[in-house]
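Presented as structure tokens, the chain that follows is alone, the form predicted alone.
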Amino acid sequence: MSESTAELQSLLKRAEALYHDMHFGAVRAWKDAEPGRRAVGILPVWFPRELIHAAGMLPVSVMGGGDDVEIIKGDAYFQSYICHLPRSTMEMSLNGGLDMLDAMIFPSICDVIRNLSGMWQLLFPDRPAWYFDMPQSSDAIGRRFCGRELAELRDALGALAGSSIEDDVLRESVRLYNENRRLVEALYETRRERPWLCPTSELYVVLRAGNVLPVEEHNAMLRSYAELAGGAERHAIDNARVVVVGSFCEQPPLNLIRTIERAGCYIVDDDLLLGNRLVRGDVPDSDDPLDTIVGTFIDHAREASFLYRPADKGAELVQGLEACRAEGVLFCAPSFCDPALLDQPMLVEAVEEAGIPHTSFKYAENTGQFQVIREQAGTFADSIKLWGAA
């Protein structure tokens, strides 16, 4: 094994260990390194982490327990006909897995997240919790609404940290997260062009590491992975190029991603961990960084099921499929995910009009059996390669 291969394997081993660590050891170590440090949890999908960073606190993305948490207590708090994410989050909360978080932010993704925020406030009244209402219009009213919401949260985060968030500090945080977004997008571009060098099962755990690491450290990891993966001795095989759609909130198990790859698919685009990439491009430097964050979100957010778009639902998806030369679409959504499943018929219609093959299946974050999905994805990939249509 070459030295660079060993370095790549070491980096991936660390990233996967962070993925599986439901005790959030990295966050606890960061807090222990300097007494008085605080960490703020963020539920999926999006919140400007720059605000938390500028307050001197660590933003921690809480993505549920995946298949590493057995749900016992959490099932008592939510009905069975909703997604799995709130139950595993509640399980970790009740078992002390999230006790290193000093506050929580719940973005307005759906009613489930709203209910989870209320449950958190009832069970943990000593830890602040805020519900972040994202605007659903891009006009002046939506901008004012979003600006007001973030201004209130800026003040609340500053109060938690013990000092106000100054504009010059916020601009520096924006700079660091701009770099993070550029590094992530560069890796996505590498995967689009040469997916054998940057398989999604690797890229995913490297991105997940950013959920718990300081942005400075995660940027260094992204740069290292880009260099090591780009120089790896890997060869292309005749896999089908597919795009995964519908997994923006509750995340699929890592082994489900591996299953899709082993079934003969290159995942060349996805909406996994969308919070890392929801906003396209940089947040520009300005005298009013909060206003610029709002404007960039309003004007440059990607199409997503939790954001209202009045027309051409699916047009952006089709454009993306063409840009990455996808040969098919895997509609891969969590069971009972209302935003994803309500949008899916419109997205399917757009994909069919474009003449692009597709198939669909559902999952839960703790899915343990993948044989049926592997057979379905494998058959789909074979049909693309053999007949050019599914």
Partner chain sequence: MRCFVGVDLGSTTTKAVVLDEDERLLGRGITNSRSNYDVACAVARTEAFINARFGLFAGRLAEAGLEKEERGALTEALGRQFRREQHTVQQRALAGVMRGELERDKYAAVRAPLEERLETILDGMNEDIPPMFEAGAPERSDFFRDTATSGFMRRAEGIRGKQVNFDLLMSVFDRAILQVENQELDLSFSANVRPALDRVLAGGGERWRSKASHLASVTDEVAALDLDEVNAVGTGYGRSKLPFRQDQIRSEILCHGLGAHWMFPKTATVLDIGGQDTKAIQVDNAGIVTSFQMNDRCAAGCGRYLGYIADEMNLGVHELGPLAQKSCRNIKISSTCTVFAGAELRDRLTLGDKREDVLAGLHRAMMLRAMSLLARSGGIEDEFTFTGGVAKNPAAVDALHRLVDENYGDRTINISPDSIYTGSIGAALFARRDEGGAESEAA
Second form
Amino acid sequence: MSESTAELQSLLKRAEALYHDMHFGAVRAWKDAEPGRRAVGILPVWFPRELIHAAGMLPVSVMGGGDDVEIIKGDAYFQSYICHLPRSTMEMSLNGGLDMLDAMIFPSICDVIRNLSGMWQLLFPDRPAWYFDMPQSSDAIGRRFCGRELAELRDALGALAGSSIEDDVLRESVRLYNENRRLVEALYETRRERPWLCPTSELYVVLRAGNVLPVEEHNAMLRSYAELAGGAERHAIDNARVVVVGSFCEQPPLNLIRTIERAGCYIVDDDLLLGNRLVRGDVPDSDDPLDTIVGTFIDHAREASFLYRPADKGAELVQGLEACRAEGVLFCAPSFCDPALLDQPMLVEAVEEAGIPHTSFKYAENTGQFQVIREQAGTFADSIKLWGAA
Amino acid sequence: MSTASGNTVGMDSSMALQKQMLARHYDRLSRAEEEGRACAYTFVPGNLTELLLSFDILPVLPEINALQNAMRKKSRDYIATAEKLGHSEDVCTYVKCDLGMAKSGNVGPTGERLPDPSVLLLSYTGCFTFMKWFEILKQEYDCPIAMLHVPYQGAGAATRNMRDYVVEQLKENVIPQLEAVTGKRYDEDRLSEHLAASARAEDDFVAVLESAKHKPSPIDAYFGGVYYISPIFTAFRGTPEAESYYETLREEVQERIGGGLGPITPEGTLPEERYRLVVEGPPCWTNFRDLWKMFYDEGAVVVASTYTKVGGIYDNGFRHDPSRPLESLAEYCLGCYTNLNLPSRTDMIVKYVEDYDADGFLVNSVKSCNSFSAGQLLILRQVEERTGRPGGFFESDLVDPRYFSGANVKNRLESYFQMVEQKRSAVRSLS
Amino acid sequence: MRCFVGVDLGSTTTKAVVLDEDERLLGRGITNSRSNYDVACAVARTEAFINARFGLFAGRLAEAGLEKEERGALTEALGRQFRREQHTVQQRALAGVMRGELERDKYAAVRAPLEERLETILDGMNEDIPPMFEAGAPERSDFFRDTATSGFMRRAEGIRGKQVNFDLLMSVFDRAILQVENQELDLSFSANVRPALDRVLAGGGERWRSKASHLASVTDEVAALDLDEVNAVGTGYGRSKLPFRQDQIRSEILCHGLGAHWMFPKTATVLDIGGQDTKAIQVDNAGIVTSFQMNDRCAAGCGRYLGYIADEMNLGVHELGPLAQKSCRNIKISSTCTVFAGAELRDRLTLGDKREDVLAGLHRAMMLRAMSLLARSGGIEDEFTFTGGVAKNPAAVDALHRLVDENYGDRTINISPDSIYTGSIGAALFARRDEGGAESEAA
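Could you output the structure for the form predicted together with the partner chain, given that the previous block was the form predicted alone?
Complete assembly follows, chain above in first position.
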């Protein structure tokens, strides 16, 4: 094994360990390193992490318990027809697994996460829990509203941190997150162009490390991964190029991603860990960084089922599919996920109109059986290759 | 939200009045297209009825159509139609029932064809699915869509910022769109007149709801309640018809109190009030009568319910205010029940259990509605702890008959009533 | 003697118990639930009264100074011979119904050969009877349906005639057994105990000779005892179908709570896993239910789930637990859905997982569901009583012990071998308390 291969393996090993660590050891270690450090949890999908960073605190993306958390108390609070993420989140929080988070932020993506914010308030009255209403009217009014909401949150975060968040510090944080977004985007581009160099099962854990690592450290990790993966001795195989749609909140287990790849698919785009990429491009430098963050969100957020998009449904998806030369779409949504599942028929229609093959299946974050999905994805990939050859 | 036209439930004059109103409304809708009247599809929570009326726009309420279809046993086929089109089994059945109806010729529950919308007025209040619902309808109709984003009371209060946001959207988005659709100018005086009428009806409506504090309660505030909320939650708020309906209803309720009468049920006046209960959650429309019977057969009366607050909370003192028309519409939207956070909802139920001296409270956990259901089990636990009175839990769905298991629900309710009785007699024998 | 009866009509079995006025257990009976609830109820009730008389019989013997061992031997032998009498009555009824069946037009063409075959089988079944009830005979089901079915099938299996074959014979049998089950036969103590005693005495040689007349008079005395059913209460999933008045019917939740309290007076939390549903119940120190939760619409994690698994693995339900206990590797099973159980299982086994490991995982998954329901109802307080058919499954019990320990720490877990009667005991207690009026209800 060459030195760089060993280095790549060790980087991936670390990332995967972080992925599996449902005790959030990295966050605890970061907090323990200096007295008075605080961490703030963010539920899917998006919150400007810059704000938390600028307060000197660690933003931590909480994306459920995956398939590693055994559910008892979580099921006690949720009926069988509610998705899995809130169960595992509740299980972890009631078992003390999230007690290192000094506050929680619940973005407005669906009724379940919304109500979870209130459950948190009832169960943990001493820990701040903020609901973040993303503007659904994408104009100046929405921008003003969101700006005022975020200004309140900025004060609250500052109060939690013990000092108010200054504009120049915030600008610096924005710069770091701009870099993070650029690095992530570059990896997506590598994967799009040469998917064999950058398999999704790797990319995923590397990106996921950003859920718990400080952005500086994550940027470094992204840089080394880009370098190591880009230079790796890996060869293209005859896989079908597919895009995964619907997995923006509750995440599929890593084994599901591997299953799709092993079934003969290159995932060339996806909405996994969408918070990293929801807002396209840089947040420009400005005199009023908070307003600029909001404005960038309003003007440059990607199409997503939790954002109001009454016209041209699926147009952006189809455009994206063409841009990454996708040969098929895997609609891959969590069971009982209202936004994804209600959106799906409309997206399917757009994709069909564009003549792009698609298939769909549902999962839960703790799905343990992949036989059916393996067969389905495999058949799909085979049929794409057959059509492609014809 | 309901009305049960077509069913006769203890025909008082208020009931007759309501039936007429509803029949007239559907009739008006069926003629709207030929008469060239504008129609807005819109939702019950956070509805802007007075504003629409001030533009002479007729409201069409897809939720009401869905539940009316369920009561008339039509929802199963409509849901199947939507699922065949690729809609998931997992999602809201109101949406699927409505879409199924639209795809089957858009014939409304009364058998008359519904007009296509001139505008989709998306009052996005207290329910995320509303947004998806109208995105889906937008694919069906070539009409403008006006969105009113009503922020959620995440921290337990409607803030100034939220109110301003709603008012700004009304002024800058919604009203201009309604003007464009109708070709009419926004007339604030007219709006205020409607709001004044609303406020008068709201006074009577609250008196009716609060009559349940009497023992025995003259009304059932859930099964009966869905009839009582119907005009004020739908197309009639702010109309003289609604005013006279609530006046009549209030008088009837007063008479029942005077006569020491219990609530009306489909089988006549309830002879004996054995259990006083608070209920959280929407009704199950496909089996509305079955469920009601399981209650009144046991002498169980619902004295307060949260469902009768989805189209607005008035028993906390809120009234539409003609002197601040848009601000008060904004406050109304922000204050609807499903726009409250869980701590507020819990407080409200606790208060109901205490104020209405209930023996306990029940949760009807509805599969379709995550806005209601997610977190209900915690509410249940909290209310139990805070009131010391027993909570019960059963499951059903809004309009999907596949999800109702009569034997299962009956078993739970019976067990629950017997538990309440057993606890009460234990307390009696101690005192 | 004043007696109080509780009947629990469950989805698979119907249970009845008899209490005396001091709420002491006199007797209990069980039968399989069937299409005719009245009969199931009558059979279980009769069994309970018979069991009560046997108990009283043993009591009299003790009063008469018989040694414990002797008493036991005698009661046991009498019990066996009594069952044989009952079995004979039912076998006779079965033969009668079958002969009647032959008269149906559809058998006209095959009547003679069919009759010949049937008579041969019936003779064989009669020959089976005495050894079945000898001391040390292999264990078998208590239900006539089960023994008759296996006896009939065994003999019919080899038959491959042109006119009369196995399928035809079984169709006659299936119709007949259903009718026999729904007949009210006289299986009572008084009608069957004397022939049984005579056989015991005859077979006992010198052992009982000196006591024969005394035993006969005790038997007659017990048979003549007036067991006066003062009140009865019915419960269980099928309770509304029981031949009881409305005010004699109680929810199984209340009955399980009170029954568990009767068995283990310090019970605070009850878990009952039956065929169709799982219940988590909290009771106060008088056995009054303060809160309860039942599984939602889907039957995931209930007894029936194990039934599917057993079918899928070609095993008896009672074999699952012991097999799972052999596991020494943890496998995580995510779904306790009865619909997916089969597929997941096959998937696992194809992947090379061992049966016992998969089974252990399934048992844990099932108990995880129960733990969630318990958490929903308010957690597990000390003491914790586990009832229902699944409480007999050792792997389920092991999993429960581990999970309780992991999540709640040290708790006393009570499991009664008679836990299947919990609901009926609760019902009988209600029968007793209702009779005493509201005052004693809370006592």
